Structures are given as structure tokens and as C-alpha cells.
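Heads up, the chain below is alone and in the form predicted on its own; it's given as C-alpha cells.
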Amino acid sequence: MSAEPIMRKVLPTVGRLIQTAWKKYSFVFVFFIILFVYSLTIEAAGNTFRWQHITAILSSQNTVIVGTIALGMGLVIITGQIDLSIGSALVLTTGATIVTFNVTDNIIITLLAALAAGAIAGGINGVLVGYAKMPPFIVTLGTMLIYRSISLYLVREISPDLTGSSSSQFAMLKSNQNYEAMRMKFGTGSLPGLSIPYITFVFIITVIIFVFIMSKTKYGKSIYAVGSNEKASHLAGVNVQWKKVSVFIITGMLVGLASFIQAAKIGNITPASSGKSYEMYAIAAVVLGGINMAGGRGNILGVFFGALSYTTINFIIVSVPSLSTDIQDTFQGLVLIIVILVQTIGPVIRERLQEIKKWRH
């Protein structure tokens, strides 16, 4: 048998496999394309692309802290909602986390306090959206202002013995016995040999947990159902109001986990400036991860690769000397708009192609 008939059979099969893989895991391809572009910019600058560049992406604040928050944002968006308060909530919960550590000098209690503070902040959003039936955009816009202003007030009014610093930031007390273990060993420490930070493993484990929840549990499937068709979900027996509340509470707990990581990695937080635009960065990671902004569709694993992609885009921008730092947000905004545009017009193009195909037949 000649090679030509074999190729005619093999090529369409390979094409279908690639098409299926792209449809399900486009966020993986997007990340590696962006990573390849980053490697070219490194080489163009006269340097060699090394493993250290990858670990820098994995350990970046945009990857670990924003990525952890973005997991919660992904859940909220899948249900067809939005949360604009996560940056301010991060500041408030990190302040609570640091004060708890300064008072107790106990890492476990500090972690529990971080999760509890985040759950309360998220729960306020959830109750107002789910039970009071207020628009999530308005609710979280309001709490975004409230949480940051409370943080600013507390950092100036609370004693420096509790805040650990001046009247401008919360900072962990270096005199505490467990400061070394939390800040130096966990927060900035890495796995020997691979140079991958411990906090990156925390992020990866969190991703695995939520991938399992969203793909294998009844709860995860109900979240997709609420985002796809709220009325049909209600008729099917799903407690729609509670599901809406629950995703905000979970998002708050993830913000709490991110605040614990923030305290361990950075050691302080400044209410006036920290966490600003984090809600936009989280949305960007969600969108780059392939989750549809209309709700009901998307793979939560995509948020992991979306966070990596967004961090890599930042690194590309920084690595180009001719680009001013003032213009960086322009490129980040353009990427976000382009990805959403592709999400919007992609289904339309596929429908038109199917119509043309049917017409030809």
C-alpha cells in the first residue's frame, strides 16, 4: 500500500485529535505559546533561558497569591457572578492575619484566623447577593471600598505593638519565636534540588483540590448548572441561593489562604497601596484560563495556567527595555480584551462554518 492513502486516513484523525485537545485544553497551549515568546525575549536580550526563569514564574506573587484568589473568582464567574472586592478583602484579611500572628505567635492559629476572616468577608458578599438578591457588581464594588477603608482605619488606630509597624502598614514581628519558621523557612523557602518554593506547592495542591471538587462532586456540577441555567437548576431541586452564597464564602477562604501566603512571603501589607487591581488580575487569569465570562462553562484547571500565562506576560513586558513601565497596563488590558473577544466571536465563527458546511452538502 502506498503512503498517500495512509496519509489521507491519518491526517484527518490527527487533525480531529488536535482540534479536540485545543477545545478542551486551549489554556495549556496558550501558556506554552506565551512561554515560548518569553524565552525569545530572554534570548534577544543576550541571556540564556534557564530553569530559574520558570521557577521565577512559579514563585511570583502574581502566580501564587493572585492565582489562589483567581480560583475563587473562577467559581464566582462560573455561577454567572463577579467579585470586585477581593483585592481589598486581601488587605483586610492579611491585616487580621498579621495581627493574629503578632499576638499569638502561633502559626496554626494564624492560618485559622486568616481563613475565618476571609470567610466572613466573602460571606457578607454572598448573603447580600444570594439572599438579599442584590446585583453582585454593586455589592462587591461597595465592599471593595468598605474593606480597604476599614484596613486604613485599623492600621492607624491599632497600637504598633499589634500592627508590628508604623501607622502605614501591618508587619510581622521579627521578635516572635515562630517568625523564622513562618517567614524564612515556609514563606521564602524552596524544595531542595528543584528550587520550587513551598508556597507554590500549596497553590498546586489547592488547584488539585478544586479541580476534583468541580469535576467529580455533586457540588461542583451544581455550580456549573447554576451558571448555565439558574431557573432550570432551581426546578431540578438545586438550592440556587445557597450555591451563590457558598461560592463567595469559598472565595473569601481562598483570599484568607492568599493572605496567609502574603504574610509568610512578604511579611507585611500596606492598606493604602497593596492589593490594588488584584480583582482585575484575577479576572485576567480566569479569562486566560478559558472560563467563560457568561458563566456555566470552563475548566477550573485553566485558572492555574491562566495565572502562569498572566505572570509570564508581565515578565515579557518587563524584559523589553524599550517599553516604559507606564505602558505596561495597556498591554495587560489589550490581552484581556483580545481573549474575551476570542471567547465571544469564536462560537459565532464556528456556527457560521457549520452552516456553510451544511449548505455545501
Contents of the next structure:
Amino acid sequence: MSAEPIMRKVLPTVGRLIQTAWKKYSFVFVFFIILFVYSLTIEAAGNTFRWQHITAILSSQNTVIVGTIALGMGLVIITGQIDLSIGSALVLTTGATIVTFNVTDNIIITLLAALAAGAIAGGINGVLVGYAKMPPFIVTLGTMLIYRSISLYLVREISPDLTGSSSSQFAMLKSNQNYEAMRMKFGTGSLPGLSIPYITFVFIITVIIFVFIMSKTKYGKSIYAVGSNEKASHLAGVNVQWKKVSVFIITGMLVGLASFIQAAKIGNITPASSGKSYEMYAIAAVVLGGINMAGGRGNILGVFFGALSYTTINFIIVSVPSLSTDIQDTFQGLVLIIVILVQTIGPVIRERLQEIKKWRH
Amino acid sequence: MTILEMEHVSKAFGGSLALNDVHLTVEKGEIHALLGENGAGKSTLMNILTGVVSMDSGSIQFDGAHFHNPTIKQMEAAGIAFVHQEINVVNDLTVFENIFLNREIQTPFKLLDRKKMIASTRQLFQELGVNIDPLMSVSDLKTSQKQLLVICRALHADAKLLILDEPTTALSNEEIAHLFSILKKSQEKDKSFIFISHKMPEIFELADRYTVLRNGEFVSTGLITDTTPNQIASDMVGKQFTEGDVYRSRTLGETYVELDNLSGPGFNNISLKINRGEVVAFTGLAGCGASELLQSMFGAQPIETGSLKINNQLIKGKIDTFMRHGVAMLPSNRKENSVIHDLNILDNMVIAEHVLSRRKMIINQRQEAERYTNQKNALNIKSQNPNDAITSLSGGNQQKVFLARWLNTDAHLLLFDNPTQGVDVAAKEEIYKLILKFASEGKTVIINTLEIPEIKKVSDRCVVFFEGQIVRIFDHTEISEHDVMLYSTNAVNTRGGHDHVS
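For comparison with the form predicted on its own, would you give the structure of this protein in the form predicted in complex with its partner chain?
Full complex below, order starting with the chain above.
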């Protein structure tokens, strides 16, 4: 048998495989395209693209902290809602986390406090949205202002012995016994050999847990159902209100986890400036991850790649020396718009092409 | 003088003939009742007249001009106004702004002339005897007032022929009387009306002439004074076809469902006992309360007073309480209330069962695959792959997936609200057989349907509703399309109607 007929059979199958892979995992392709552009800019600057560039992406604050919160944002968006308060909530819960650490000098209690504080902040959003039936955009806009202003107030009012700093900052006390373990060993340490930070593994494990929840549990399926058709879900017995509340509580707990990472990695937080626009960065990661803003659709694994893509875009801008950092947001915005454009226009163009094909026949 | 003449109108959708050589003639200044069962072709005919749908053959003559497949705009300009069942008003504007929408009076400086528009609205309302303040916000109006507003808007736009599609479904008796007085007043001004309604008393009170359609064909036309409710009911249902009857009488169990003086949104003082293994059909016109009752029996709507017992247990609460007591409801309007379009076929099929078994949080993939195969075989669902989109299935197969959704919960009381809506003929027959199969397995089934032939096919008893109350219960042998129609349109309480019950 000659090779030609086999090729004729194999090629379309490969083509179809790529097509379905592209459809299902477009966020992976998007990330690799962006990564490729990043490697080009580095080579253009006369350096060689190395493993350390990739570990830098994996350990960036935009990946581990924004990425962790973005997983929650992904759930909120899948149910057809939005959470604008996460940046402010991060500041408030990190404040609570650091104060707890300063007082107790215990890492486990600090972690539990971080999760609890986050759950409360998210729970307030959830109850107002789910049970008081207020629009999530407005509720979380309100709590966004409230959480930050409370942090600003508390950091000045609480004694520096608790905040750990006298300069309007929450900072971990270096005099605590466990400071060394929490910051130096865990927060900034990394796996020997691979030079991937431990906190990146925390993020990756969290991603795996959420991919599992969203694809293998009844809870996950019901979240998609609520986002897809609320009324039909209700008539199938799904407790729609509670599902809507629960995604805010989960987001809050992820904010708590991010606070713990922030404390361990950075060691402090400044209410006046930290966490600003994080809600937008998280939404960007969700959208770059291919999750539909209308709700009901999207793979939570996409958020992981979305966060990586977002970090890489930042690195590209920084790596071009002639670009001012002021123009950074313009590029982030452009990439976001282009990705959405491809997502929305792509199917339309495909349909047109098919119509033309049909018309020709 | 004739204002409208539609002749030899035919229209096919795909392979099926929706209208076959239909005639409709409306005289100037008359109220013409257009009658027929659901699916008789009334809507198609009206859509052709208003330019929404094109006809395959036939002719339209309106107000002296010929039209062949006109556009919506042309017919509007010619003076035809369609007052739909869903009221189209702009809630955020005031009454007079709605009247003048798109036809605003402007001052010489191209600003809105509010004074003139308000005065003109007042005058219009006065002439018709409508008691609405032109400056009120439309969102504050009652449904009946909104209905009047739409009619006034059409009259103000100088419509010569108004099509009213079941205008009285949402109105109280007083409001209906008011509406009728306004229609009669405008009739005196040579306005003509096509009046679509299923309520026999109001047709006989209001209409001058009538036309009956059945299965897309013209049946009869004439003066209302020359006919009887009985004759019209016969024209509407035609000869009864009972071929392919799948019904078999069975021995029924003890009382399983007991409604005692149950009242809720849309129904009042309903008392009814249903036996285990029985198939009961609820029927009546849209808004008669049967669908609302089913929803309250499933916890989707509240129960206001009275009690509901299932298997001798008093039940109250939300949907999942009812589900845990073995109640399932297949809602009407599949697209809106059943289809979860982003979930695949399998996930759509198991979602209700997930609610009951939510303590076992992780999905057992193998068990679900088994469930899927079992249901697919039992219900003959024509699906390729459980991971395909639910929307890739035909209406009938989608409906079977939703039947499976509830069979998976092991429910004993199945409430089916309009289960054959948007389902092709073959799938309908399959659904009837399934309903009888469920009943023979000891499940109790209540179906709510407007299609009288299917009541005859599956039900042991037929409960007829009119305006939120039970007006008649027929045993299987007593069910005749003609009598059910007489009771559900309340024709029995119309001139001479009672004498005609067979």
C-alpha cells in the first residue's frame, strides 16, 4: 500500500483532533502564543530565554495571588455573577492574617484565621446577593469601598504592636519565633533543583482541587446548571439561592488563602495601595482562561492558564526597555479585547465561511 | 361593505400543511370571532395577514387594495394592528408617551410638544370612555389598563382593523365588560375587529360573525345569531378520531393524593382524590389554573390555604421537600423551564437525582453511564453520545431526557405539564405509551394538557378547570372532545349550552 491513502485518512483525523483541542483548550494555545512572544522580546533584547524566565512567571504575585482569587472569580462568573470586592477583601483579610500571626505566633491558627476572615467577607457579599436579591455588581462595588476603608481605618487605629508597623502598614513581626519558618522557609523558599517556589505548588494544588470540584462533583455540575438556566435548575430541585451564596463564600476563602500567601511571600500589606485593581486582573485571568462572561460555560483549568498568560503579558511589557510602565495597562487592555474578539467573532466567521461553501455547491 | 377578504390562503411549514385553502371575510364595523383549537391555524393566518409570515398561495384584499405577501410595515400603514396576548408597552414611559411612540408631535423647533400630545390623549380616552391618566407611568397600570392602552394606541394610529388575540385571559369580569363597551363604541366608528378567544360566553356576547378553522382548513363561517355554542364546538373538534388508542383500563390502588380545599395563586378551593396508579388529565383554557395547581403540588408555587396529602402525609415546603416525598414535575415550556443548554445530555438527565443524593458529593461515573444506558433504552431516546449537547436532540428526544431526569429520582407521583408541547406526532405516541407504562408500574400520573384527543388516549379521569375551579370531572368512558370543549370554554353556562351536553 502506498503512503498516500493512509495520509489522506490520517491528516483529516489529526486536523479534527487539533480543531477539538483548540475548541476545548484554546486557553493553553493562547498562553503558549503569549509565551512565544515573550521569548522573542527577550531574545531581541540580546538575552537568552531560560527556565528561570518560566519560574519567574510561575512565582509572580500576579500568578499565585491573583490566580488563586481568580479561581473563585471563575466560579462567580460561571453562575452569571461578578465580584468586584476581592482586591479590597484581600487587603482586609491580609490585615487580619498578619495581626493574627503577630498575636499568636502560630502558623496553623494564622491560616485558619485567614480562611475564616475571607469566608466572612465573601459571605456578606453572598447573603446580600443571594437572599436579599440585590445585583452582585452593586453589592460588591459597595463592599469594595467598605473593606478597603475599614482596612485604612484599622491600620491607623490599631496599636503598632499588633499591626507590626508604624507606617500605615500591616507587617509581620520579625521577632516572632515562627517568622523564619513562615516567610523564609515557606513564603520565599522553593523546591531545590527546580527553583519553583512552594507557594506556586500551593496554587497548583488549589487549581487541581477546583478542577476536580467543577468536573467530578455534583456541586460543580449544579454551579454550571445555575449559570446556564436558573429557572430550569430551580425546577429540577437545585437550591439556586444557596449556590449563588456559596460561590461568594468560596471566593472569600480563596481570598483568605491568597492573604496567607501574601503574608508569607511579601510579609506585609499597605491598605492604601495594595490589591488595587485586583478584581480587574482576576476578571482578565478568567476571560483569558476562556470562561464565558454570560455564565454557564468554561473550564476552571482555563483560569490557571489565564493567570499565567496575564503575568506573561506584564513581563513582556516590562522586558521592552523603551516602554514606559505607564503604558502597561494599555497593552493588557488590548490583549484582553483581542482575546474576547477572537472568542466572539471566531464562530461568526466560521458560520459565514460555511454559508459561502454551501452557496457555492 | 367588506374591509378584508382573504381567499384560498395556503401555507406549508416544511412538509406539513399549516393552512389549506382558507377563507376569511370581515365586514366593515363588525367584530369577527376567529375560532379553532390550538394548532388549527389561527395564528398562522393572522401572521400572514400582518406580514410576519409569507403565504404560499392565495390573495389578500384589504380596504380596497390588493396585497401579495406584504411586509409588516405595509400592513401597519394600511391600517391593521395586531394586539398580541403578551402586551407590548414600554413600561418606563408615561401613558401618553406610549400612545405617541414613534409618532410624536413636535414643535417647530423639533422639540416634543407635550401639551398637544397630552390633550389629544385625553380626548381619545374621553371618546372611548377610558379612565386612565395620560401622565401616569405605564409601569403603574394594571394589566387590564395596559391592554386598553395597546388598543387605544392602535385606534389612535388610525387602525381600521384590530386583531385581538385572546384579550380577556388576564382580565376580571368587570374589566372584560369595560373592554367590551369600548370595543362596541369603536365599532360604531366603523372600526373592525378580529377577535380570537376560546371563551364561548364572550364570543356570543360580543361577536357579530364567526369563522371556524380546524387543522389548517376552513370549516364554517356565518352570523353568531344563526348558530349555537354546541354547533361551534362541533365545528372546532370535528369528528372524533380514536384510532391508535393505547388506553387500557387497570385496577387502581388506594387513595394516593388528596387535595382538600386547596387554594393558591390561580386556583381556588380545589378538592380532589387521586388513586395510586391512576392517570388523571387536567384541562382547560390557558390561565384556567390547572398548570398553577401542578406547580403548587410540586412546591414551585406556594399553597395559600387548604391541605395536600400524598400517601397520607401532609406535605408543605419547597421543591426539594416534595422531591423527597417522591413528587416529580415536568414543567411546560421546555426551552425555558427544562433545557439547561450548557450541560450535556447526561448531566441534564441526572441533575434532579443529584439534588436528592447530594450528600454523596463525588459523581459515580460508572453508575451514571449505566443510568444513561438504561433510560436511553427504556424511553427509546435517539442520542449518539451522552456528552453531546442537549440542544443537538429533537424536541421529542429532549422531552424524553427530561422524563428520564425525573424517573431517575424514583418519583411515584409524576406531574406532567403539557408534556407533548413542541413534540412531533411519533414522539407524542411514544410519550402516551410511556405514561400508561408508568401507571401500570404503580406510579400516579397527572398530565395537564390543552389537547383533548390525548386526554382520551391516556387518562382514567379528566378534570376540567375554568377560571381557577373544577367545573366537571369526566370518567374515561364519558370523555368526549365535544363535552370537554363545552365545559372548558364554559359554553354550558351560555345560551342554551346546557342542553347540548351529550
